[in-house]
Every structure is written in structure tokens, then in C-alpha cells.
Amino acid sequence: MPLPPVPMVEIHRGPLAESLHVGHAVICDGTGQIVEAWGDPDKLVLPRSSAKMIQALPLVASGAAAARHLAEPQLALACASHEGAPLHVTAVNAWLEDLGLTDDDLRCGAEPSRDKALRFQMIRDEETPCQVHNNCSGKHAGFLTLTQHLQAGPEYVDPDHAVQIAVRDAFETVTDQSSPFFGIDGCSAPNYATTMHGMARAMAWFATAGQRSDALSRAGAQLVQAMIAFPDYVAGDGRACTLLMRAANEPVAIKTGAEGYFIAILPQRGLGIALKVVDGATRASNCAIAAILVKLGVLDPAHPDVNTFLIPEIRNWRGLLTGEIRPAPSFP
């Protein structure tokens, strides 16, 4: 029988817990065994952008990244949900130029930059957002790199395209489960379903990848190292992934996904974490992943960047403190 989600995050106003977010979370070790779980480890989920490092595996394992001499910032971008800030846009444009391609070759769709300064400047200058501003454009530049390496057709987001077949194979390998279906993500690429246990197992696979010598594991280790070395490319200024990776007491790769998903990869411990907030609220998933990492000693709750997500204040339009977001008493 399916297990119910557990209380994870409360929204307080005065003395009242006004709202409650529930969810599922799993921690796995390098053998794929569950170390600790909340809710239902067998819950079927779409990990959304938390799966980007899996989607980037064929780029590296195939030799395409080496053939194009991709550096660590580009590998971090391949795993990123970035802000579309000048840092990211410049890097993706340079990557496309190196491939002999343009913005029109991307298939992620145009999106206004999430970097406020750039977005407002573009509005003032009457500039139209491009696909490079899309938060997934780094992943798609990676897809295009692999497409060229495989000498495949331009519609690389088609589920039957060689790139997506390679992604699905990698996904099923690291989750150690056959994916029963996929959904189309916001960037138009297939997003494969798995269980919470499968996703935590995959993150533990990444955490222990450096202990193995096969091509896929070597690729996994490279991607994790790139994310840890270049957190600004993984997300951006003010984002939970970037700030929590910077604040950590040990190397950790942290990656958000839409609809309340989060993962963490702990290479020194060989542990992988998968988290899903049922109602999809980012305010809750930010808090919940911070709470788990604080419990494990990876994050210090006194660090200001950690506290920003662990127990963020709620203020009204006059700036008055009206409440806070915090982990539920029983979690984690």
C-alpha cells in the first residue's frame, strides 16, 4: 500500500501554523540502499530539472564533450537551471558560436531573463528575449553538442531522437529502473519518470561515481565536480542551489527542479538525496532540502545564506515581520 506524504514545512503567522506542505524524501547510499526515508520511497515522480546531470551524462560519456574541449563551466551549464544573467547568456552564445550554430538551433523556447537587471534593461531597450535566456539553454547547448557528435538530425528534443534515446538509457541505468513513461518538460525535452527511491539511488550513483572507472561513471564524476566548482553557473545570484553549495561545509552538488523537486549529491559520504514537495511549492522545497542538509551536518543553520532558505522571514508590504517559513516539528 502506498505510504502517505509527511509534513515537511509549515508557514507561520503569529502563533498559528497557517499552512502546511507535505512531501516525500529519500536518502540512498552507494549500494542503492535506503538510509532514511520520509513518505513513500515508491512514489512515482517526474524529477524535472533535478535530472539535468543525468541528461548531461551522454554528452560526456560519448566523448562529445572532450572532442569539443568543453571546460568545467560549460559542463556546469549543461546541468543548470540558470538565471539567464549576462554570465550565462554570454557563455551559451559563445558555446553555440563554437558549434557553428545560432539561437535558432535551440529548441528550448525563448524566455525573459530571470536576472532582473538584464530583463529590465532589455525592456527599456525594446529587445526581445531569445532562447539563450531560457534557464535550460545550457542543457540544450549540450544536447546540440551531442547531436553534432552523433551526426543526428536537428530535432534533438524528439523522444525518438538519438540524443533522447541516449538520455533515457542513461536515466534507466543510474536509477536502476525502467522508466514507465515521460512527460514533456518546460524546455520541450522529455522528462523521464522514476520513483523517489530510483532518483535517490541515481544521486548516490553520482556521489560514488569517482570510485569507478567505466565511461559513464567517469562522466558522472566530471559533472558533479563541475557543478561543485562552478555553482554560479548552476543557478545564479540569490538562488538556493548556488547559495547552499557555497555555504556547505563539504563538497555537495545541489539541484532544484520544477514543482517542488530537489536533489543533493554528497561525494565524500557517497550519499544521494531526492526530495519532492507534493504541492510543488518552491518555498517549501527550498526549506526542506536545507533542513535535511542541516540534519546531516552539511550545512550550518547559523550561516546567513542557509537561514535564508531554512527559516525565511515573511514580511508584509510595510516591511513588518508577519511570520516565517520553517520545517515541521517532526521533519526531518
Contents of the next structure:
Protein chains: 2
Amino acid sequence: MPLPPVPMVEIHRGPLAESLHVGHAVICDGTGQIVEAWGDPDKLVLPRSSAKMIQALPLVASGAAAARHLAEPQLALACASHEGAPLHVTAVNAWLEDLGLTDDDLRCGAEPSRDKALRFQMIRDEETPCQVHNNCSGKHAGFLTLTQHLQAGPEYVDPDHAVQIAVRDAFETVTDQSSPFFGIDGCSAPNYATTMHGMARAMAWFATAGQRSDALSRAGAQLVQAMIAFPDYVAGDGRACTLLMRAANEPVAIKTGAEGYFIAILPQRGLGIALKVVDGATRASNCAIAAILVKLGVLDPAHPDVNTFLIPEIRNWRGLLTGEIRPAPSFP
Amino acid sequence: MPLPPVPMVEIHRGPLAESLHVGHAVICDGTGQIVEAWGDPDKLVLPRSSAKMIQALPLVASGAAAARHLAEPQLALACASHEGAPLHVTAVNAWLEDLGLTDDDLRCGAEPSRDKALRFQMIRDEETPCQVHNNCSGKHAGFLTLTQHLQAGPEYVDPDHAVQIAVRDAFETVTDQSSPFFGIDGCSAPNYATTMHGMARAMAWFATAGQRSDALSRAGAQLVQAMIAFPDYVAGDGRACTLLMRAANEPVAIKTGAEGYFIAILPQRGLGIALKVVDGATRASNCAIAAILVKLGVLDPAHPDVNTFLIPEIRNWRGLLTGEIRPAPSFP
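With the form predicted alone in hand, show me what the form predicted in complex with a further copy of the same chain looks like.
Shown next: the complete complex, the earlier chain at its head.
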């Protein structure tokens, strides 16, 4: 029998815990051993965008990033699910121009900007969203950079393309297990499956990468450093990844993924964390990752930007406080 | 030990059931007996907007609706979580004008229209959303109509206001149990708590209301008839309530609520259904209510508008099919 998921996050309204989110989470150390776990470490998952720093490994390890003189903000963007705010759009457009490419060379699909001011302005100007506005456009600019370096064909999201084969190899190396299959992600790239334990092990691999000198580890350390140095590029204004990284008491890389995924990389402790909310809700994964990081002392619950995700208020259309989201009594 | 919720809906991507939604559901007959149940019938819930036809009972039973010559589309609007499309906004504005009132008399709060064309047009015209665009504005127009009829004060969402006392009385009558407390809803009105069994019993009360001649039952039958006759007013284009009511093989009233709630009222069978997805996801409650109604033969799974909610495709930003939502293997 697989271990059941545990209660992680409650939605309160009036005196009632109206809704409940359950999940799995694993903390691993650099040897790959489980330090603490909730639910089932053997649960098979798609880590979605929480795997972006793995998908960016070949870009750096191959030498493509150095050959193109990519700066740290670009490496952070390669690991990002950004808001499509002007900051991100400008940077990715400049990157594409450096490569001699255009929006049409991306394969992530067009997505409306998640930055409200830009989205509203584009509606007013009757502008159509571009692929560069897609939250994954930085990762895809990285894929295109590696594609050029490898002199490979334009369909870089094809699972048989040299870029995705390199990603799968990196994925299996850092999770330390073979991936049984993939799903196609929202941005059309393959997303490789692993276990919760495998993903936490991979994050611990990143957390300890600075202690090793092989090319893949050096690439991992560089990517973690870029995420920590440029949290605005990893997500954006008001987003959990950005605000929690900024609020942390020590350097930490934090990255959300679709369907309730979240990871954290703690270089000072050599620990990696993987978390999956079973029903896929972001409101719950934001709260649960904050709760784990508070328990570890990485985040201060009194910090306003931590409180925003740990115990967010629920307000109604008149602005009245009607409830709150908070960690389940037994979690973590 | 309370009965655990049951797996209801799976989110598939590639070969993996990536996410899972569990829930509670109860089918009751007109005697209040449980015909079939999944999970815990004693689970305490806030039925949220699935209780709107209960909240509209005093409007009709008091004679206020008849005194104001409310037509069936207005009764459907009183039970609606509408899209704030031009159809709804025009009707509620006309209703307010009939009452000699304005948008400022509403207490639901301003909400951007959920109708994309109108929302974009309002952004282009730099218009601010009004309270009439709130998905609950029809219910609130009903509250205002009853307020005038009772010659009560303007703060009609106050739990001590005559309108809300009448709503609570009606709620306890049709659920056939006292309500232990309330939460404040997204529209600022109190939302009374009951059990899953209580809510299913209330829906069976509505389903059999046409067989009784007391004033409250006659009001209930009128509201159900209005919802069935005017499904466009209950929700709107593309919405589950509207499309499933239209697609049904027999007259049925179907109503969503926030946090994964759903109800169905089946007058020809004298059955009422209540459903709660534990994590609050609408994608799951849409699928689960469709699955139950398909099992009962009320909906045809081959009907395109049923299939849209029963087994919705998941497509990515390039329009590629990447997965699907579908009922869990054992459900219902």
C-alpha cells in the first residue's frame, strides 16, 4: 500500500475549515538520504516547472552559456516561470536578438502577460500576446541557445531533439534514477517523471553542487547562484518564489511548478526539498513550502512577505476579511 | 471516525494521473432518506452559491416577488452566479431601476465581468467594474426587493437583518436541521452551514416542492421552474450550470458554488444531489456532478456539452493536447 498524502493546508471561512489540501513532501541531504518526509516518497510525479533548473543544466554544462556570454539574469530566466512583465519581456527579446532569432523561433506558445499593467495595456492597444510573454520564454531562450551551440534543428521541444535528450540525461543523473516516461508540459517541452524522493534528491544535488568540481555540478552551482542573486527574474512582483527568496534568512532557491509542485534548494545546509499538493492547487503549495521553510528556520513567519503565503487572508469583493488559508494543525 | 472522502476526479498528463481530487456527495429522496452517498454524509459544509435557490425562497414565499411582478428570468437571476455578461447586467440594472435603486444600493461588491468581450471592452474604455457585474448581483437584487417589501433597512447582508433572518429560517426548514453557524460569502451575505446530508435533503425538498401546496414549497417549485426555463440567466455562455441544464434529457436544475460545491435538483425523480470537492476545485466539481448525472441517465456522455465537463481536454499554449480531466476509475 502506498503511503497516503498528509493534510497540509486548510481553507478557513467563519468557524469552518471549508476546504483541505493534502500532499507529499520530502527533504533530502546531499547523500540522497531522506531527512524528513510527509506522505509517500515513492510517489511518481511530474515536477513541471520546478524542474527548470534541471532543464537548464545542459545549457551551462555544455559550454553554450559561456560561449554566448550569458549573464546571471539570463541564467535566472532560464530557470524561471516569469510574469511576462516588461523586465522579463525586454530581457528575453534582447536574448533572442543576440541569437539572431525572433519570437517565431520560440516553441512555448503565446500566453497573455501575467503582469496586470502590461496585460491591460496590451488589451487597450489591441496587441496580441507573443511567445515571449509566455512564463517559460526564458527557459526556451536557453533551449534555443543550446540548439545553436549543438547546431541542431529548430524543433527543440521534440523529445528526440538533442536538447531534450541532454535534458533527460541531466534529469536522470541528478535524480539518480531512470525516468519511466514524460508528459508534455504547458510550454510543449517534455517533462520527465520521477519520484518525490528522486526530485528531493535532485534538489539536494543542486544544494551541494558547489562542493563538487565536475562540469555538471559546476553548472548546477551557477544556476542556483543566479536564481538566488536575481529572484525578480525567477518569477516577479507579488509571486511566492521571488518574495520568499528575498525574505529568506539565508540563501535559498525556491521554484514553483504547475499542479501544486514546489521545490527549495538550501546550499548552506546541503538540503533539497520537493513538495506536491495532490490536487494541484498553487494556493496550497505556496503555503506548504512556506510552512516547511519556517519550520527549518529559513523563513521568519513574522516577515510580512512570508505571512502573505503562510497565512494569507481571504477577502471578498467588498474587501471584507472572510477567512484565511493556513497550514493544517499537524503540518509540518 | 468520520468517513473519508472518495477519489472523484483525476488530472491526467502523458501516462500519469498527475493530480487527484477527492470529495463527498449525497443523493437524497423526498423523504430525506439517502439513496446513495460517497464519502461522509455528516460532513459539515458551507454550500456557498449552491444555496442561492434557498436564499431566494423568502423573496417568493413572502409575496415580494409577486407584488413586484418579477418574471421568471428575474427569479433565475436571483438563484444565479452569472457571468456579468450584457444579458445579466442589463436585466439586473433594469430590475434595480424598477425598484427605484442604483448600483450603490447593492452590497455584493464590485467584480470585473467574467464575460471576456465585455471585460476587455471595459478595460479599453477605462471603465471600472460595478457591483452589478458581480456574479451575485441577481441574488442581491432579490434581497433588495425583499428588503423593500419588509420595509427594512439598507444593510440587507447583516446577519441580523430581516432578510437574512428569513433566509436562515428557510435554510433550516429545507435542510431540516438547525444551522450551527455561518461564514461570510464572497458577496458579503451570510452563508449558513449544514451537513452534506442536510444540503442533499434540501435539494430533494426542492425536487418535490411541486407536490406540496404550502407557500414555501410553492416558492421552491417556482424557483426551480425558473432556473430550468432560463439556464442562460443562471450562469452564462460556456458555463457548466447553463450547458448541463440545456443538455439534460429531463428537466433538472444544476447550480455550482465556490470551493468545489455543486447541487442538482431532479423534479421528475424527486431527487436532490449535493457534492463537495474537498480541495475546492471547480474543474473537479464540474466533472464530478456531470459524472453523477451521467450515471443516473440524466446526462448523455456523448453530448458534446456534457463531454466538455465530464472529460475535458487539457491543451497547452500551442493548442497541443497534453492531457485530460476525467472521473476516477471507481467514481461514481
